[in-house]
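Just one chain follows, in the form predicted alone, and it is written as structure tokens.
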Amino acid sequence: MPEIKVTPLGAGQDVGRSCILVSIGGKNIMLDCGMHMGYNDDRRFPDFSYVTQNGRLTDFLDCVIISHFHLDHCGALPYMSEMVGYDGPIYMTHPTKAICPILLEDFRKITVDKKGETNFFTSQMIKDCMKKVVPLNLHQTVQVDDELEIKAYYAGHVLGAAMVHIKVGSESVVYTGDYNMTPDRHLGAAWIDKCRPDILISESTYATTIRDSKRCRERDFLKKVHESIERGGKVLIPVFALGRAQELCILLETFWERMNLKAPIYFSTGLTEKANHYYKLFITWTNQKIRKTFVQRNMFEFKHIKAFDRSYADNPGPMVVFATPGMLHAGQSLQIFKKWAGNEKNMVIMPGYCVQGTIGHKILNGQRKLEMEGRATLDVKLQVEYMSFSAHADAKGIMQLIRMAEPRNMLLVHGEAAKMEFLKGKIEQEFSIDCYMPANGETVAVKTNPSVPVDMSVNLLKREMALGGPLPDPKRPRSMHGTLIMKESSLKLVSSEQALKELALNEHQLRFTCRVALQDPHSDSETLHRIYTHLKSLLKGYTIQHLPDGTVMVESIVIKVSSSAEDANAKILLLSWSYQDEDLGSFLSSVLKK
């Protein structure tokens, strides 16, 4: 029986890292292929001597596929193709095209031009790494070759963020990569088709929290802010670039227009200038309201938002920062962090998901003392808030989606492994479907039950409906009889004397015979004459004809007497059928031994 084997390099019970193989069909392919925010040893990248101990990636793996621009599901593809190896096709999304470079970019100068580490991406290999990127477009079929195809989804999230569908005949798997069922200020909600998948593989970042709603939360965040400005402290809101960070600004920008505030607000690194600029190209990607209202003005042209300076930081009076990136592991973020600690009117808001081993993890689980590089220690003595604006689905999206989808089967990443526990009882309760959530190196294998479609000729339809069975109905099989014709890869079920005239070949009647014993006083003519009639009240509805030659015939079935030489009351019935009437023939010879 065939199955899908699914196997996590990275993201298997954790968040992080994301890149998992898939065997479908024949066909291998790896979608996501991330970096691990909270290491900076091997633990960084996924394992891909799991693939290939001595070789490149490419004879193995027939795509890759990239969700979306986020570090943690395509940092590690420069290593991927470049350093390990790999010259097949890299499917992506327009926008993800676009900003991932930028993205690689900067991590690589963080990275190594500012830790001085040397195992690692240049940044012509960033180049010649998305020179294998195909462009994907929503909605649209791509033939990766001859049997395997793909089809991507809006999955909200970020811009250009994406779930695809990955189809080898009739096995189909859906990967969701990170995805929003509720839509906010500037992107829609995640849509899929009810394509009814083998497995659906989705994350479960958020896999027990349902959260309340966006509006309180939206208040919260700005009641905060609007706190610590009035008592002239700064905040600091550490963002990845993309994403939550202009989802806040649209909000802030709002505020501040309202309230008729003052105190300035902050943008770090040009980077966001630039997203900015993709926002723009891709407003087709963001939801209906900013698509509406981008004729008369941009909602990415800020008024009140202006670009950062290192030297602010040390501006007396209120501010509010937006400072990259969000986990406050490395960059402008935590320079900032650094100097603003120390002061109790000070507040850090982080607005998402932070990986275990970064500061910002260890600030949310109230730690006060924290190690820096060179054994230096921090006091924390700043406000620290969490305001979870983060852009993953909640348990309720989650099971949202499986009802778009219906899948037969369900497998959880991108999790952690007691919140995945929880969600599996829960879904397999609710959808009594199979719910797996492998470990990194783990592989999952799930039996598919692929239905082989067959053309059927017209002829043979017309003479089943001649025949007065029922309609046609998807929900009650009924079986057909026909002769199965297999040319090149399709195949087609046709009455056999088409199928005789199609392969020029010579019919040839195949008949059963069977003997019957029985004792009978009378002469052959009167014991078949008895046979006769008893069979005509015995089976109403049948064509039964006592022939001049001696025979009796049911359809096509001839019954004969013959009695034996040695002993004339012991009679000998020949009956004889066509394959066709088989059932009649077997049920026959059971009456005639009674």
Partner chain sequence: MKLYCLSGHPTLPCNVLKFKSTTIMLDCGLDTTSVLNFLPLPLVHSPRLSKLPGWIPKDGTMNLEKELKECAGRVFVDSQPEFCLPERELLDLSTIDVILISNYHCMMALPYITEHTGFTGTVYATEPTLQIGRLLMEELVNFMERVPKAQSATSWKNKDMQRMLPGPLKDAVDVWTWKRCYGMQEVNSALSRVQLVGYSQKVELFGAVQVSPLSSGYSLGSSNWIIQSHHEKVAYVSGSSLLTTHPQPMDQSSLKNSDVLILTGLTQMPTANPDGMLGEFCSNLAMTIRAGGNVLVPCYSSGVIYDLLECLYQFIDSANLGTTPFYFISPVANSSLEFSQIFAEWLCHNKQSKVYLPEPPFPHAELIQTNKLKHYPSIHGDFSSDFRQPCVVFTGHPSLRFGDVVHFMELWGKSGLNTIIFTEPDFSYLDALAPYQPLAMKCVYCPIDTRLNFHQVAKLLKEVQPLHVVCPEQYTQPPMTQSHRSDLMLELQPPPMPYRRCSVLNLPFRRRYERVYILPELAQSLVPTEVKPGVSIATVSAVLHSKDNKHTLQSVPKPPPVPPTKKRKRVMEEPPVAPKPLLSGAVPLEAFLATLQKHGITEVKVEETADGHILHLQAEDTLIQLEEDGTHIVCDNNEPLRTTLRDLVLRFLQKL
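Since the model is a prediction, treat every value here as computed from it, not as a measurement. Note that the rigid core is defined as the largest set of C-alphas that superpose within 1.5 Å between two forms. Residue numbers count along the first chain shown, from 1. First, how it differs from the form predicted together with its partner chain.
Relative to the superposed core, residue 87 undergoes a C-alpha shift smaller than 2 Å between the two forms. After superposition on the rigid core, the Cα of residue 232 moves by 2 Å or more between the two forms. After superposing the rigid core, the C-alpha of residue 337 moves by 2 Å or more between the two forms.
The structure above corresponds to the form predicted alone; please give the structure of the form predicted together with its partner chain next.
Below: the lone chain, stripped of partners and molecules.
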């Protein structure tokens, strides 16, 4: 029986370096190719030696699909394609294709230039890798080859995030990537049709949380920023250039407008501004409200938010600054942090997850004295706030997606084992489907039971449909008999007569003749007529004909009567039928013997 195999190389009971291998209908697909933020050694990337010990991956993979531009989903892509070696197609949406290389280059710079690592992918490798990318449009059915087709659905998590439906024959898998089931300030909600995949592979970052309403968190955020500004403090928001930054900008922009605030809001670095350009050009990927009004007012052309210059950091008075990177591990956000850390009026708001070892992680854990390079220590006096704005589906959202897609099996990745376990139980209970949560390197095999498509001759179909009565009644099953011809890869179902004709086979007639002797004083024709009336009363619902040439036909069974020359009363009944009427023929012969 055919089966689908799923093996996570990363993101199996873990968050980070998402990379999931799927084997379906003889095709091998890699879903995402990410890096792990928490490691600096080999564990940073998925273990591609699982696919092949030596040589390139091209021969072992039919395609690679990237769900969105976050590095934990695409960070290992140039390493995989250029250093391990893969030349096949890599699919991603247009916005992902646009933004992914920028983030990769950023990542490379930090790793190689700042940390001085060697043996890392180069700028040229990023470019070469991006050349292998084939852009995907939403809902477009892309034929990877004759059998494998993929289709992207809106996932909402970040600009250009997609879920993919992968189909070979009648087997299919859906991979969600990261998704969000509630629309936010700039993106819409994930959506999928009732595609009934054999397996739904879903992220489960918030497997156990039912998040409080987004509005509350937003109000909280605005309140904190506002209070800090009111008392003349400076607010630092370390962000990554794309994604949450835009959402928070829209939030602040509308708040500033409504409250008529005058304190300046700044963006650091050119990248963030460039990022806003992407949002403007890919406005069709944002939420309905922004799309509808973009001609009158482009939400990504901010009135109150201006470009930052490092000299502004020393300006007196309140201000809000968005600066990269998001974990305070390097760059402008760190510089500003050092300047502002000493003043308790100031505030830093961390809007996302921070990896261990970063300053962001330390201050969130309440560390108040930081050792800086050299011997200097930094006293952290400013207020530290954490606000999660990351857009993942919560438990409710995951259940909602299952209801939408109606999968036959469920597989959880991109989450913590303990939380997954809880959600798994809930899913199995509520939907009565199997739910898997393989660890990295562990394979799940799911048996599928595909039905076999065949081409049925319309004549036969119509004949069978007509037998079911004049009106088609879906509740009443109709029987059907025919011959299936299997020739190479084609399967045709035709009537037996047509099969003989198509295969140029001659029909072999098998006939039986049976003589029954009986005594009857009537003449031959009268005997025949008595048999006729007898059968007529016996066999209701059969066509019985009395033909003028002295035969009785029951369906196609011939009955003749002759009398022997010696004794006119000794009649011989001649009964003749073909093999196709075997049941009736044998029945008649036994009836007539009595």
